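Consider the single chain below, provided in structure tokens and representing the form predicted on its own.
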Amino acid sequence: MIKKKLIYNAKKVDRFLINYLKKQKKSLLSSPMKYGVISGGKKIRSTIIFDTGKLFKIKEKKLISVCAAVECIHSYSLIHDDLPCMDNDSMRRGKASTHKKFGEATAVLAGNSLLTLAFEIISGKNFLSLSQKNEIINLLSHCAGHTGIAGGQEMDLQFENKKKNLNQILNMQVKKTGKLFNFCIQSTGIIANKDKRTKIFLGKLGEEIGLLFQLADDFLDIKGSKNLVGKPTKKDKKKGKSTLINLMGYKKAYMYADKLKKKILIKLKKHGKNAKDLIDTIEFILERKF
């Protein structure tokens, strides 16, 4: 069931990115953008706005575009993570990785063309309010930049080969994942006019989920099989990163996890039936096997 629904949302939102990007003028980077960003991977980021959404019964016209800006943000980011200077990794959601397929430079480029074209996709015609914009736009460039996602990142590739605490950990991690996550969920809070107390809170609440799904991330990397989850796997161990599985063991670090998605899950039973679609994402995310 998860499974369907999560195909059928990222045809969703591939149909309106391959629109959107018909209407523009063809660029020698728009083959390397759409291989990056259309028809690869789960778009779980976008499962979780349009499940968030249904919390305060947002209409699916009004999510869309905060959907497509935020699979270009989060393509953008794995593009440049798979780059030799960086991860180093040939392979991404089934098939080679953009660099791999279309060089060094070019993946740079298309991935840099990735990150501002997100920015234009929200601030251009949609459904919003121009406030609303507006504070959509500013709280993505705090999750994406030097305090969001490319500040993990590099926190990242710092921490490799390096004894870190759990709250370093934690701090890493919160950033390189949590962040675009604080994003899908915020800005849901953002189109239903929330005051900023609950907006607050639904920030907390979407980094917590994105602890989740990179805790996830790394237990796949260690039991997961490298066909079901279209990149290579026990790469973590060898390149010493920087992760809870690392510092606490497997078995540790799963009890941190499923107690991190219980205490996720009794913040969410309060609304109810309305919460059934998220409730169902956030159990399939730590259980998931791709």
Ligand code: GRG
Second form
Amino acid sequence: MIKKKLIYNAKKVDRFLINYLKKQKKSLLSSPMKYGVISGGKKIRSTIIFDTGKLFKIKEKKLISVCAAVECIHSYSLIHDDLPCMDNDSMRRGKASTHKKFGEATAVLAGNSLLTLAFEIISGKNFLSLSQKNEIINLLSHCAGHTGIAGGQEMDLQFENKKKNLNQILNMQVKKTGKLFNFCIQSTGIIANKDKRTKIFLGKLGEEIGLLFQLADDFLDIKGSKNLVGKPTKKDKKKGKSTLINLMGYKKAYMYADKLKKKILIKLKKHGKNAKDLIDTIEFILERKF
Ligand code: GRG
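Switching forms now, from the form predicted on its own to the form predicted together with the named molecule, please provide the structure.
Every component of the complex follows; first up is the chain already shown.
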């Protein structure tokens, strides 16, 4: 059921991106960009946006450009994350990583271009008002840059083979992964014209969901199958990555994640049947096999 929903939503976002790129002038980077962002990955961040949209009864045509933008940022981060100067991975989403297919320089430039494409999509012609665009662009800048995923990635790399405590690890994972989920939920609140306090609450909820997603990613590295995950597993220990599992062991880390999931679900259940889709997605996140 959830698998069907993910595929359905991913196709919608892929179609939007294909049409968007078709209308642009072609460049030497068009093909590596498409390779990096279209027809690959779960596009779960888009599903979270659509689910949150249901919570607030927002029409999908108002959300699709935000979904496309977040997938561009996410794919740029994966392209760069796979580079030899970062995590040095040759496989992603069951195929050669972008630098293996097109070369390192092209992968850097395709990643950069996906990053800027995200802002082009949000600022361009769509169903958002000018003030919503401005607020969403501001939020995305904070979530993607040095206070968000890029800053978290730097911490992740600097933490390798160092002893870090629980708060340091959580802080790094919230930045590296949680901030983009903050963006997904909070930007939907912006489109629903929510007040400032609600938007801050939504952002924090997004960060908790993102942390849960990252913890599940760490569990997959230990117990997942390479074929289902689409990338090599059992790398975190070899690379000396700072994860909750390496700090406290698998069992305790799983208990921490399960408690976090329950805390998130309590917040969502207050919203009754409108929150059903988001609740289903949260349940999937911790038990996912891909
Ligand atoms: C600024 C030069 C520069 C690089 C940035 C930001 C960054 C590099 C890397 C992001 C860090 C990163 C890869 C975090 C991990 C997040 C994560 C769990 C990724 C996997 O996400 P899924 O499972 O992937 O949603 P799919 O393939 O389904 O899209």
